[in-house]
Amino acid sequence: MSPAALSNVTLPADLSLDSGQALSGVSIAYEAYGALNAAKDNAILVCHALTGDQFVASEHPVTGKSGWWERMVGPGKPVDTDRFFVICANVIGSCMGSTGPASEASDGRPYAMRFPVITIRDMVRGLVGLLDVLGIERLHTAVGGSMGGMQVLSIAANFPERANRVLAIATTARHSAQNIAFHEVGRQAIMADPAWHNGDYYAAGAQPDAGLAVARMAAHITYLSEEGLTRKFGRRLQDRPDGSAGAKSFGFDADFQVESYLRYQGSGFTRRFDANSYLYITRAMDYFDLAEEHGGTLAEAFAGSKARFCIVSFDTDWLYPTSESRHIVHALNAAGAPVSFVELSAPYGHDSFLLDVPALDRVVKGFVG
């Protein structure tokens, strides 16, 4: 599918962060599909995960691949492009042409580790920064998955006017202390690498592929089920170079398939991330914590939204677990917000919102309406 719009927009103001400091000429990538009608009322804003981007519904420019929820957004399909305008931007920090450390500072040097950290928050001030260029004052809905889910709730308390309906998939309103623990060894990774260069290596010609791909593959893990990975892998070990049959080498070649997988996705992704990226990407995540920006208290994060909620999560997601999505409700609840909430069956673990669940798909359209 073809996206109706690639723009790429400049903030008119400075962007205010949790942290104190400010950007400055901030630039936001979008991607937008259909068309906006008169009243300005069906808009639907669509929140990325955490190594996602704007490319919801369209050929990826790095890697040719589909949209990552081509499966969703389109013609006719749950999130129904013939009716509804879709935005899908490209957050804050990360690198498909928002502003982030890659970015030329105002010296015409990128930032590097003089990128200020950022927040979830942070991320949404700058798509609400995006609406109003585009002169959209309320969404029909935001939706969003994992990280994505996170956006979509900080909109929900943070600018509670600007979204009728939020629909958050497979994730949490803070970070355990699991969840930022698995953040932190893929972070120690890509310090770790010589070609790192404390995070100055963009004119070095080596990035720090090798702690980077270790970090996707460690978080990789997360994304996938017990269930799902002894379903696609089991202990069956790969063919050998040669064609041979699978035989162990007794050495530390990848023997197993779910080896041999875990590297293609580490190396396939080193191809189109940011190392220092994903370092301020999952900062902002394990800092992400609603109730703690609202007095200490999830109820009163919502006290003042007039949206119409609607939670999901998955049996085999251990990510964000159910017990997640039920403390978000519970606290919609006591808000006196009104919410429905599904817990879905899926084999694939916390990445089931991305993939082939016909359940998800009645939900979403149902739903968004």
The other form holds:
Protein chains: 2
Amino acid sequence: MSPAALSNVTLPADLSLDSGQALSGVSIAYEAYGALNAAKDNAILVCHALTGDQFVASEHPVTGKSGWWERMVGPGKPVDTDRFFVICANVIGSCMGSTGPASEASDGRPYAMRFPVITIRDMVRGLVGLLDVLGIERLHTAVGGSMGGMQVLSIAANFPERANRVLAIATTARHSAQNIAFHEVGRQAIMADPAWHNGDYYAAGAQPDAGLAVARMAAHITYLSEEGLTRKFGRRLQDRPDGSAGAKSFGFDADFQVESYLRYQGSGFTRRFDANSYLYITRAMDYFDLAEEHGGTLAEAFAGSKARFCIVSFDTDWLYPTSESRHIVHALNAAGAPVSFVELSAPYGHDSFLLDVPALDRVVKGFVG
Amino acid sequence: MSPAALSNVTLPADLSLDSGQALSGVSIAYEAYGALNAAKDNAILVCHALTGDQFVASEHPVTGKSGWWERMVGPGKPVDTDRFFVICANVIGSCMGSTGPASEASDGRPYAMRFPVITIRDMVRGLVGLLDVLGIERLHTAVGGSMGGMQVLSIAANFPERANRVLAIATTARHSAQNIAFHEVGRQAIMADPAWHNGDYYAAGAQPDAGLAVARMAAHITYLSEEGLTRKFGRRLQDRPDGSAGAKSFGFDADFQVESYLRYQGSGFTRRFDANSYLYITRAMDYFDLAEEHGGTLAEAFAGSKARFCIVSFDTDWLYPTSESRHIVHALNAAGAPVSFVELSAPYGHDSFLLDVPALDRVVKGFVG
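Can you return the structure of this protein in the form predicted together with a further copy of the same chain rather than the form predicted on its own?
Zooming out: every chain and molecule, the one shown earlier first.
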């Protein structure tokens, strides 16, 4: 589908950040679908994941691929754009139009590593700034998977009056040591690339593509289940470009299909994503600990919320396993919040929230109502 | 303890490899402990893991650290050097004295990427060559964990007359798609480092340390359990070098203890390991599929074996989970081989085989007899 609006707003006020710093002239790039009603009570905010963007249901301008949640958002779909005004905005720190490390600072040069370190709550401050500009007091629903789920939980905790319903999918209320470790590998891969050049590569011919590709490859493994990888690739060998059937090369070419797939994922990613954005967004995720923000008790984070919640996990997600969702649900119960919780069965691991899982469609449709 | 012998033998015959190539003048560096008896029937071969070496129970000459299985091998220990002649040899392809990519080829220059791609079976051919030189017809026991386990299974399958007892710990009979994927990330990290220079870095000032460190960091995460990481580090912040207590830096320093730990693991590794060896050995492990070598049926691999087997897995090992050990045990049962199998409970993930797990000591002691 085509977007109803392709927009980029500049927030009128400075954005105060958790670091104590502030950002001026913040741009928020967003896509919107459907129409906002007169009461302005039919808005749904979709929050994107680490490497996602605002193109939730429209063609990506760089890759030409269809929207990342096209199966979920559109006319007659679970998030029905015939009934709802659906907004998806690029988070600050990212690279698809919202202010991030590649944006120009006041001196006209890219921020690069002068960009302040941000948090998930800072991203949410940017999103709430957009809602203010759009005149949306209260969302019908805030929905997101993975890092998008962190954002909707953060909205519930920090802006409890801004969303009636909160749907968090395949996510966590805090990054675990293992989560941090995988992100640290990615960051080190980027920073080890001489083309990274302490982040000052925007005017250079070379970009830290090699490091960013390795970071993406490492992360990509965590998005898939072992079972899914085995089903999809097993130990099958790659056919050769010359058309010959798969055989071990006794060399370092991509012999196995899974190697070829990972290399493709890595190199494709570098064409659409900024390495510094990857550093900043992974840092924000690693810093995320909703309980810590609220006196150390997760239930306290939700104490002021009047929203209804739905928490969804996937049985093969080992990045943010069901135990993390259960932890959120316990806190919501302790806070007296109405919450439904479901663990869905799907073979795709963490990426299940993006893929063909009809049960998820039904949960989303049912909860959005 | 001090080694009884620190030796390096040159195999008298060329080593024919699975690739169809051959290696001449192969050196095998090994350590030996205890005394070989007159009947030469008290020899135990310990096989090392990917980044391991022959210094199983003696000080590492580079790091000065004690042997990697000091808790298991020594006088009065489960592998008792008062009774057994214990041998541990560096595998070919590695970098602690056995022939590998850093060794001189016939033209006097390092092989680098001219070194042939080897397999686990090729490593075992090298080990059997050493046993021939030492006059050991038949091992009392072959024991190994992780890649060492692959080697002892390969001995049982390919040289069934050479070992009476085979003890394989925390291992697999084939590398899964996920195993291959993690290794591929490591290889790409090394090969993305400009200092790698297509493997020709031995005479250069710069070594591909940055890439090798990233490879090690990614792999290291797979050696630990999520539970172990959480127990050891959780989300605890790192104290600062200036002595100040842990606080978020809102920067890209190692804020979390787990980040600092991983960086330390990565940089320490580069001081003792060769990047090209890492490429070759991970390739050998990815190629490992014992069934494929034997007509596609794992039971066939063990059809000619007369050995007794013991297979050990750990409940928190997600690199080579218990299901992989069970797969081996089923095949051994189908082949009519005597086998005992135990899943041990330990919080450390794959690395449990190297760590303080008293139950493993008892299993090893009992099986070695």
